[in-house]
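Starting off, we have a lone chain in the form predicted alone, written out as structure tokens.
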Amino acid sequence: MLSGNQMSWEYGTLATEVYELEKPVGHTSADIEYYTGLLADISGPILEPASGTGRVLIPLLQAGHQVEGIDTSPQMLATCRQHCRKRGLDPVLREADMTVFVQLAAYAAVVLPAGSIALLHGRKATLQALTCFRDSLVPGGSLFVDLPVPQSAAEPEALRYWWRDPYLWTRQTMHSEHDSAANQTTRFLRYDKWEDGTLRITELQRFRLQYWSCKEFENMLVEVGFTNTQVTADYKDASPPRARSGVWTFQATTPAFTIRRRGAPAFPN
């Protein structure tokens, strides 16, 4: 019998318990301990937009940093509020868009890692998130954000579940499409949670990825006022991007004084 029915086009209940089983806190594909490495030098406040459940943020504050956390999934909050609980901690979690959120001057540092700034729908989205950015940062602050290397084509992925008693969760891809012109790809995605064979709630997920070319990221981090511009390949500081590569790694600054442009680095379209 099914008892309960959700669509959502953020991360529900269910997609919140499946992230947790796919992606626990400390789970990490080298990205914890890059962003560990970078940030060994600030030591002011910073800012996770699109903190999740927590995955890279409790490592952070267990590394001695001060880290805040926004999400606009109200479930993905409450499971991080969990976590922290169980580890003594109490960071600043709020609930909050990426693309309106602003704390003056606030952070020394912004990172968002996992590709979460391609859950940003186009241009004008991703323009006014990196706005609210260079507003929160103090001046001479530190941008450090993961993009996600462009796809031909939204691949088709097989059934995946997780079990943990009594419960077994099930995800899959029930359609998926790429639009060229916009350059972003959609799966539409169905998680179901079954007891005893029984399926208890479902829950369908609309899953939109949008991606840009190194240089059209760099040419958005300039027009909003950031310089210092740098871009790495996954996770290796000696890698330079490239159409292969699995994730770019892009770091800014905000300027300290006036804004000096510097010559553009070489990126592939």
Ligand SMILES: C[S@@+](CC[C@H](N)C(=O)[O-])C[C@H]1O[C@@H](n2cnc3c(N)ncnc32)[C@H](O)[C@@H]1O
Second form
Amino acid sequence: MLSGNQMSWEYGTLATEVYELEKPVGHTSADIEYYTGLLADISGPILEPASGTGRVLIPLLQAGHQVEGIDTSPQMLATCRQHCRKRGLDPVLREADMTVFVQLAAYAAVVLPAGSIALLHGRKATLQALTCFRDSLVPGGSLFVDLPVPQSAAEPEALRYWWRDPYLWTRQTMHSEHDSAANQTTRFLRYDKWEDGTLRITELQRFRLQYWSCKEFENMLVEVGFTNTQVTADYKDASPPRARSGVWTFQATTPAFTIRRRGAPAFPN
Ligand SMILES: C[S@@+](CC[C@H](N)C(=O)[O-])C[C@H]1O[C@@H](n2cnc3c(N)ncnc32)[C@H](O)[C@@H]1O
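Starting from the form predicted alone shown above, please give the structure in the form predicted together with the ligand.
Full assembly next; the chain just shown is listed first.
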């Protein structure tokens, strides 16, 4: 079921096809190697919320991990299932929203590469997702989550295109805006699929990113009960986070023993 902050057209048919062309399974910006290293000592089940087409999930399965995926996009999930079948893999993949999905104390680690948590709108949804991750982790379980570094403007992206005979796919930014009060950028991305110069399908994606400072995000982790928070930049252990970094990766753990008061709210207010 989709929550109010997630509309199904966000990763539709064409967005999925272009994701495949731009970032096929195994495509890495050093994130797959970094996550593989972070997970090397994890032997229990792993959850990847927003697992998409399996770009990261499949290499982790091939490295011997038991990984489950959830995603709100039926198109991204269908593509992931096809990729898994072709490789003789059969992971649990669910259509579910990361602000709602919980499997109590089921996973040794939760991983969110590619800054996907920034697709959630605002503090309430982000705290809900972090609370779901906490509850889905075993006591002492690990969370690894990427965060895009805050931008002060939303630059339009130059037109990009991909040829695969007989089709041409194009993606262009129709509109971009930056909301400094909400610390968000929003782009309207138009995807077109052409054949012999004729437009076959078109699709609009509202691509909104929610930014957090390192301190704000760390405070949210602590607020929902994570401990041992650490942050690195650009997939290098020795690299501290800076405003000019490309991506920050947070690590945190759930307490080894969780004592929850009876009647305590599932989500912080
Ligand atoms: C940038 S893709 C990342 C896919 C994959 N993790 C990777 O690294 O290639 C973002 C994915 O997040 C999914 N998504 C967006 N909001 C979500 C939500 N609230 N719950 C679960 N998945 C969500 C989208 O459908 C999309 O597949």
